[in-house]
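Coming up is one lone chain in structure tokens, specifically the form predicted alone.
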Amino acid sequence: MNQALLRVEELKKHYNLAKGRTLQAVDGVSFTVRAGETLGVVGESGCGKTTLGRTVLRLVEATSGRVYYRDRNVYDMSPVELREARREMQIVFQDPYASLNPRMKVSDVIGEALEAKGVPRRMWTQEAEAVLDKVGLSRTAMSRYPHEFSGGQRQRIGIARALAVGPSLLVCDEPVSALDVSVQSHIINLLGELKREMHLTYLFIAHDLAVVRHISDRVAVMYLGQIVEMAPARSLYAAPQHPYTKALLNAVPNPDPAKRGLRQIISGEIPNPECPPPGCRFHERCPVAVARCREDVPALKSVGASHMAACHLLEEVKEID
């Protein structure tokens, strides 16, 4: 078994709000990522789990908690040892558009990474052009603006560019989900193969779970900063634990028209997470809710074989049985 890349242990970010207020974004999550394996994280919008890749990269501070690259913890390090360390963790994030500068032509773009990695400028139109042959374009595009690419070209790009450090590890941030539905699993077949060609590793943020079913190796569900439920994404998908995951699998299409009928979708708003409910966060949406949901908060415990969820329920039927 590989060893795990990227350790993440009790990590939490909350945001000092006015008037005394704290919205708790991250509150203690762990977690481990092994080299070569892609760990998929849901949930719904407002989760926190945007704010989890971007704290897991350092680029927005932890409150605290620690999180381990190659068993060094990034938030030790001093900058030049944590600008070293980016080199290794790169981030793709959601809207191509928006992260790439539109005034910069795709070669300045790439060329900026390959600065950032050291590579001699008489270098840069070869490594530039072998980067674009990998995510799927052709050298032509080093001459245009971002502007002159469809969506799905652009994220393209901006895969390209977290390529050209010759990263580890990547925080995909939402990849697919400002995409067109056509284009989407074409994007999602791309990180496969550079995941195989190029020993990768992710962490897979998306809000769908069956937008991670095909590249994820495990998946970590999250709800109002916290994960509810952590497994094998065989195992996730054939029998759910947690009611919150149930619902977010429920709300997927089915195309089997006799089973339509049958989903339940998720009921009410996400509580804010300003105030989060006491006890279990999912108790107020939650239909199989009891009392001690309403004031006891669930741990994150083992329910079968690399299976964790934090439920209250399946604590007493394990009892029973």
Given for the second form:
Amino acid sequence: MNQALLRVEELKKHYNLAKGRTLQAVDGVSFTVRAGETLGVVGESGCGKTTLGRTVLRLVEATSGRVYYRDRNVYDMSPVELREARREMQIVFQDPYASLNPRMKVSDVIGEALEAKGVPRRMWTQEAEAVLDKVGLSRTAMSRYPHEFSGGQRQRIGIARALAVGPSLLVCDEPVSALDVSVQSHIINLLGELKREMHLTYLFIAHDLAVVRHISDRVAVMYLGQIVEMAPARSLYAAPQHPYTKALLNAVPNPDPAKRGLRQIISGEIPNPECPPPGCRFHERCPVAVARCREDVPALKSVGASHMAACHLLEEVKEID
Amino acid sequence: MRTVSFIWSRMRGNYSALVGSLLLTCVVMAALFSPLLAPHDPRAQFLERRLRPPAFAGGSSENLLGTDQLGRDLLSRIVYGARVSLLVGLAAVMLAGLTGIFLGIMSGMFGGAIDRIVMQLADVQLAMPFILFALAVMAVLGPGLRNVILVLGVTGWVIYGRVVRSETLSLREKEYVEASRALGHGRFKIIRRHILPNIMPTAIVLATLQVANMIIAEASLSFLGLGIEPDIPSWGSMLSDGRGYISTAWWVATFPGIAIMLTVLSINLIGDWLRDSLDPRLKSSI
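Next up, can you give the form predicted in complex with its partner chain of this protein, since the form predicted alone came first?
Zooming out: every chain and molecule, the one shown earlier first.
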């Protein structure tokens, strides 16, 4: 449980735009995910969550930084090694309509994964049926095309494709945000069951705080390409430290009118990531910002038991191991 | 035989595809069995029977569709002309299509220097008038059927190249392509699995549209004396022969024109059907 399956160090992805401008989609992100753990990543749209997931798998080349999977840097691997490593690191996509080739039957979609794994062709039907069964689809699905399925069923096919190669790490890139609310819970529960059954480790990216809370052991909050707070789910939701996390949690509507109280909504828009504000990136929208926040970049520091946050106004707490 | 019955079962109920394949079958039959079907030698000149009108417009039953300015039987020439026109049309489109699809995919998939070279080549070729280019090539290679096909194929790839490149660029960003990469598949497997099947419908539509252009282009080249030998009948050269007589002997240009039109129509009808039946989303309605 304590062994780090995935260790990301100072990961950066800067996109070069026209006229010498750069967009810092991910800017110096570090974290570890232990085997069997689920790390949730939340943030507004455009904060770099999706790019983070893609760069971790090297589907998008990072500008700099290191990603260790089982203590081996993904960015040092040769194409052949990377191909092998990818069987252990899979991804579930956000849009189940775009993630399945409309011209391929389900059996071919799963077959593509089985081929990558090196399963002999005569075993494909058997293996494909087994993995479809795991995600709750019947074998009659095999001969059908993606357009014959609903969004939730398509997402199950996407999950089946990822699981067919027998991965240890699954990057879930907003796997339920394109689905109906009623279907969302089915998929979330399915992912939970699969994790227990197959001893999976998740990097779970989402913008829905409730979804992340339900499934995550720890949660990282991203703002403009950086992690501003990272803590065990329970303590993050119970006692958020960073002003941005507080504001995010505040924005969640509470169904009980008596508990609503004063809702503090963050003002303004997320700044343009092409020219992030100096100092703390959140200071323009922060209700408690002081002069120092405009100049110094706050580092991610320990502010409680396994609780990290990047804010000048928080006291650093030395963790006793 | 199983394929035939499969295609047949798909075509039934789709009348335009049925009409298209019937028409095309007629043309192919005419090309294959021209010596049996043609009533006269297509090259035999009877100067005393020049410009005779077709049988139904006051002519004799000797020449059902009339004769041209050299007294050659039009029906026989049209039957024989199917050989050249069909061969040139299909072979040139095939050559252009394969070249264009290949270069377009390479350009879109690999980008960088390959992309720049291919697209520059396309631009240069587009900037050059077709006739000028064909003139230069035919002058070097000499006239003849094979060289006509070659020239038409070489000039025709650009349209495929550009369309296929832009489709490839959009397809390679699709999440299912990313999923394939995440599974560890290489570029060539991705091209075969995901890019090619999704490009085919566009390519087929382009190809069916281009067959007509190719048949006409062969006519232009033959008209300029840079195509095939003038005594070999082709619809294109018959069309340009008849051009000068259109006000006095309309049939000389009209019948080869109708032959071109029907052939192109049949290929377009089949192309539409093929495109739709390749799309699993539309299968139930076909």
